[in-house]
Amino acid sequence: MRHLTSIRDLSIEEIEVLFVIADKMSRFLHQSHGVLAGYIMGSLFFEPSTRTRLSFESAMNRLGGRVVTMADVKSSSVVKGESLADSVRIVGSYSDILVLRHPLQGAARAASLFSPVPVINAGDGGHEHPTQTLCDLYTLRHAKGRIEGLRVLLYGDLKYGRTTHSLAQALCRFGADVLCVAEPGLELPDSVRRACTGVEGVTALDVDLRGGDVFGAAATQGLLLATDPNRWPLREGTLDVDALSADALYVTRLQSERLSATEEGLERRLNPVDRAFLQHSGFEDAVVLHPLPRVDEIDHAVDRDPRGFYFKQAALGVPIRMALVSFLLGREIMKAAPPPAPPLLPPLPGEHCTQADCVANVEGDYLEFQVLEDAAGERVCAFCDHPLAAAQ
């Protein structure tokens, strides 16, 4: 049985074949394909979602499937004190695949060791979107015609933007380079640096941003996760912002629900992409994503702009969440391989996660603590990636 709680359980072989069944059924999207005819999906959402949920049960109900769903938690057994593992037990014996949103990081790899029928992560909390990341990745091809050697901007929250989490380690996987432009304080999480450099050919390099104020005089540094630091304007550790180019501007909103106390309050200090961000030369040809939804980063103008490229965006999580859903219910063969396991590690004597809101620190009554050796080579925690301390 095969689950999806992080883009890393898919490999890239894997990845494009889900790519060319997406392209076969949305070809087909309006008309009914009964390949799920029987089967029932359980759509268990203990955050608020629009566009995930409702592209899901999309997917399902076009592949004739039907769907079960608890879309507020409030009237769910959760309020009663029911465990995580008790839900997913339960909700997994009513249905054949279950799609799970949760506010704790790791919560889906925690759901997929209780869970009678696979797992998809539809997000756990600032930890990752990978059903996310493969929309964001079927678009870029749409847009592009390729991924590989792509330069692909991420601009916004990326500490608590959890698709800019699993979108990086893909998209270094595949072969394109990221700039990552964060809000200041809100940069890229250190796991998913070194999830990002654990890849063959990938080089981390931090660096100052100097040249033009397209991205605000806030904007100051941005981290490089370059297979190939040629196609960048660098000399000494400084990139020439007047001479930047990219393929795609990837765009996110600041996670207000996620900031800690000391960042309650926290504004955005980067420019919005309006019209004049998008005159810089060398964002020309560059389409425009976001996972939505957006408050103020993004000008209502840049609708009307052929780069805005968001809505379509949405539109094709649907066939590719059918090709996916597809594929777990074993009604897709895939003769691509997947990719190894990682290898699991015992923890030490009173060695725990590091991450507040770690599954494994909240609900640990019940779930035993796992480690495993990141792409890096580092102890981290198994559920959510994050480093380990040992007991004072």
Ligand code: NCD
Contents of the next structure:
Amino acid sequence: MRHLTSIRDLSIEEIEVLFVIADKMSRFLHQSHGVLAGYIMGSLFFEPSTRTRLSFESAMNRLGGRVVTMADVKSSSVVKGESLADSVRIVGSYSDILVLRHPLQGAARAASLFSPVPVINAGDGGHEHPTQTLCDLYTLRHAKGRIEGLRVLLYGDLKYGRTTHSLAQALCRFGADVLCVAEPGLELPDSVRRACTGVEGVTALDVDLRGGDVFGAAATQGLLLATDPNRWPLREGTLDVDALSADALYVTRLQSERLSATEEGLERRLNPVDRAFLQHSGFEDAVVLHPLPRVDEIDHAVDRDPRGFYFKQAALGVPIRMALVSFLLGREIMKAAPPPAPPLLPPLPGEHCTQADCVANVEGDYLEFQVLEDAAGERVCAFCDHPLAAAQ
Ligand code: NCD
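Please supply the coordinates for the form predicted in complex with this ligand, as a counterpart to the form predicted on its own shown previously.
Starting with the chain above, the whole complex follows.
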């Protein structure tokens, strides 16, 4: 049984086959071909969602399947103190596939250990959001005809923006280059940086931004994740933003609901993407993507610019999810090889996860702690990918 808890659970070859299946599915959008007739999807949403839940449900309906939904945590047994494992066991016994959104990092992996059916991670705290990444990659392929070799700028809250965590890793594995420009204090976590540099050939470079006024005075530094940094307008560690020729600008909102007590009250300091921003020479050919919801980081005037691609991106979430669900339910046979499973390491006595909002800590009463060696060779928590603390 296959689950999708991290974007690393799919090989690049498999993702490419999913694109082909999604293309085929797009042609059946208005005439459900009943591939999933008789199947039920359980959607368990412990956090708010519009696009993700409804695009999954639309995908299932379009394929002739049905859906049972828990969209409001207040109406579920969680308020009575039910554990995640028990909720998943139960709803898994009512359905053939589970889609889970949860505020704890690593919740989807934890769920996969107890679920009798495949689990799809629809966002686990500030950790990952792999199906949004499938949608983002599928959109890039639509807009640009390829993914390999693209220059993608990730812009916004890269610390808590879980979509960027899955996307940065996938882009590196596809051979695209990534430039990260983060809200000051909300830079890409080290765990994601390590996962990216663990991809063969990818190096990470902290760069000074020149001509970066377009981003706002607060953005002086960027992080380049590239297979060949020489392809970038770089001189002695300084990146010339005017000569960027970005292919895509991926914007995220400040994830204010996840800010820690010390970060509370933090306001967006990066410039919003508006008409003036897009007149900058570095973004002439850049499509603008956003996982949505947008708050104020993209001006509404950009909706009318042909480079504004975020509504098309949201729409493409349906066919790609149709492809994924059919695949995980064994209704699409793939010849592509899955990725090798990273080996689990025995935890050392007293070793534990450092993240207070990791499922390993919050549901630790029954959940067996798991340790992995990450792509860079470090021992990390298998649920949230963050480094471990030794016994005190
Ligand atoms: C994103 C999420 O939930 O992480 N939304 C989505 O699924 N499209 C992005 C966000 O909430 O900012």
